[in-house]
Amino acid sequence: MRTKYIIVTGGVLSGLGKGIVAASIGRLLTPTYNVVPVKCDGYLNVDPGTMNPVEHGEVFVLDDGGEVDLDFGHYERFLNRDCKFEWNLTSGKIFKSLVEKERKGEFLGKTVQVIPHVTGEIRERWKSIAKKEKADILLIEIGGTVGDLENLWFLEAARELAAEVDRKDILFVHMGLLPVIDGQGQQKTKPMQQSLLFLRERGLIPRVLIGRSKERLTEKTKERIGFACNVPKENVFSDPNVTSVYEIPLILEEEGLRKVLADELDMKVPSKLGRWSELVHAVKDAKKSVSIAVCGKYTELADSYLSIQEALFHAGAHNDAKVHLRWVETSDIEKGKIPIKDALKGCDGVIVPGGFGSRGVEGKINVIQYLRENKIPFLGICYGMQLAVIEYARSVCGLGGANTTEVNASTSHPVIDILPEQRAIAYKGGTMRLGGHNVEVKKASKASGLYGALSIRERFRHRYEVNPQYVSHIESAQFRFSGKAPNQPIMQLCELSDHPFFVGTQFHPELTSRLERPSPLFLGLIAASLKCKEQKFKLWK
């Protein structure tokens, strides 16, 4: 079978959930055929490692060690798959390998343009992943809005594509938004009309139009959508709002775009989606329920946390339950805005998560510090495992001062260090300790019951470690590290053994968590939070 490309375009705004679109698009035709994503963005940055997750999201890191754009986070959680670093194409790695081409007199004294260079360079990539993968379906995403000028070359060289494959080779399905207006009821579907005209003047023809909503698809709307826009109206599709993004696949498999997808690309109509709808209906029934706080910095853009709200889902699929969540923004305890009873009065469970910087760190510790006193349900990821350290150090070690380098270079007792491989280390890009590696796990340890097994593999993102020097000191009957690196000083699990549930993890577990394979963390976190829960546990005092 050859490549098909199916191309997924937006128009009118960003931030319309094109992502999930893609990756719903993607699970219609897994596992039927091997769908290989692919990530445009048009942004000069390598990759998103350096950004603020306030100002672009999470950035999501992969087994390989690639730092890329969170929609890959939903790639992989609906295709069942790892990803790679080269399936994300930003403008700033073309830029840079064209640019790294002309210096070493690649082009032979030719003038290097946009077209043919920089809308050839992303060409090859996209049919030299194809290859190598052996792709029966590459799934491309283009992102931001079809007006961006920093997509234009994206949009040229899918038009190029366009013209070298056969017809039935590719697809291109664009997503508009189809605004409400208060007090009129009606969908609008001039905005999907005005983002078309654009991509026409591209020389781009979409079959298949999806329309963002906050209701599903009238009829009328899509017969005029698909007259409006030369379209058949079974080749209209809706993405209303929904409970969970889980959902999306549902309703495009009901729509009916299954066949449209094997029709226009000349295929055999794939498989349904199995237990996917079972686990997505577990939620949407589920007679229990369970409150979660996190307790971040980034709070004030939700997708900061993508990764791990979307861990909670699953594991709330798995136990049954309603997993409802709280954003604490430590900053606020830190500074005495609010008392951490207050902030956490009606939480079953508490995830501190990863993050840099001593912005919220100490109101971080003391609501670690409440969290273990009270034996309320805690999870520690990254930088929330270290503190988790540090407040052990200080409040039961006598380690008075203990703190991070991080945050203090000269504190007395330097409990989380930085690694020793990072301390030369001028570029900040891509230089952490990133991406996949082996865990040992101990014998009868929290963590070996929860994951069955004393080797492990999960994702990092980090630059700090526990101070070796320390680990004896902080170690008890009650605290115990109880995963590391093989052959490596590097403490990558901590628990405590007098508690309903207390982990730390020097690793990402919401990175791995799939709806259909839930991280034994997370799933951990929720069963031991329903088990306070119902046992009406005395926690707010």
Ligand code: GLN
The other form holds:
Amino acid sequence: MRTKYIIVTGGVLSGLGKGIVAASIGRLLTPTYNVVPVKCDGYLNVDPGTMNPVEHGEVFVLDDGGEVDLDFGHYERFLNRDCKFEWNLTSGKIFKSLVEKERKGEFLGKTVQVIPHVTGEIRERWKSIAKKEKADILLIEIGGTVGDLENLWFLEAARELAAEVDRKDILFVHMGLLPVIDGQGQQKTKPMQQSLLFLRERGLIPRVLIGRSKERLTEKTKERIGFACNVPKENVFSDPNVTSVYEIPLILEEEGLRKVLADELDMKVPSKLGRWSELVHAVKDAKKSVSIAVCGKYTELADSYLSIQEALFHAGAHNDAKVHLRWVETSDIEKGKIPIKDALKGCDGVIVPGGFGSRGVEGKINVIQYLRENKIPFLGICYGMQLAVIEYARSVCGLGGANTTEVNASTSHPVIDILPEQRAIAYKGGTMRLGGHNVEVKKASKASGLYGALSIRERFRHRYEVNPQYVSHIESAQFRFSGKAPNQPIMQLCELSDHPFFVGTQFHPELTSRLERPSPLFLGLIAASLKCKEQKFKLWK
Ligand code: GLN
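Output block for the form predicted together with glutamine (GLN), input the form predicted on its own:
Expanding to the full complex; the earlier chain stays at the top.
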């Protein structure tokens, strides 16, 4: 089939959840069609790898090692496919490649300009991805809000593309906010209308509109938007507040988007959502519930740990449980603002997630000690695993002052040290040990039981590792490293045997968890936490 292009834009304001809507559209078309998502971001960073997660949300890591926008997490989870670094275009990436070409003399004699060179480069990349991936649908999300200066070249490239391809091969979908003024009750359509004016000025005519609002759009609202914006009211859809983002494809399906997409793009209607809908309902109707604390230092923006939240949801869906999350800021624990016992009161399990630098580290170590001693289920991810090793070295192995050289370069016991290949690297972009690697899992370990395999593949993003020189000193009958890199002494999993669930992973299991294929380690954590909760209840009775 000839590639069809769907271009998703957003108006009125940022943070509407355009990525979820784009991913939901992709979900409705998958698996009938080969949908390839592309995200265009206006910023000048080449990739988001160097940005603080509190500012931009989590950095998502792909199997190919690409550090990309967190929307790729939604795409992978909704489309159930692995994405590629090439599919994330940023202004930084586009400009870098153009400037490099210019310096090599590829434009000799010419003035290099936004039109046609920047827009041409963008178009070429879209087309080449479509060709390489044999995409039935290239689903292009343009980040930011229409009207921003920094995504104008992407909009112009989309206009040029529309002029080039058949009308039935391209569809613009625009989403905008429909606010309700307190006390008035009416869904206001004017902001949406005005953001459309901007698109028209750029020569872009959306044929599908999606209204972000508290409640579903009323028939009247749909009629009003349709009339004002030149689309039939059947082409106007709701994106209301929901308890889980996985409900959005279901709502769009129910309102008829599958058929509208098929009609607009002149193709056969894709098949219905099957198991997806069952799983989403399983959580809605779940009888059990469990409370999990995430103890980190980027807790002021929930998006910093987005994939962890999602992985917990997936594991809940498969355990007949709703998972309640509590954010615990470890810098507060470190400063003694709140005792650990109080911070974790009522929590049935705890995650210490990945992180960088020294802020909040001692707080995390104290939390881990508390979890180990009080037998509370614990999953330590990346930095969380490294700190679990430090805690054990200090408290149990007699290695007082043990630390990571990331925090203290002259520690007496560098139980966590920089990876040898990282020593010489000065450049900060894309230079960590990144992406998917195989992990060898030890027989008869908790990890092998959960994965049901001795060889697994998971994704990494780190510079430091367990110092191989300390491995034998730290390992004991209870504490062991249950996974490592094949043919390398890099420890990738650790666990305690005399504990209901105490597992550390150098990799990020949250990145590969999907609703239809939850992460075994998250499943294990939730199952153990549910069990601990039950036991607590029994004790109280
Ligand atoms: N800072 C640690 C390292 O670089 C852990 C990284 C992480 O948690 N992603 O190894």
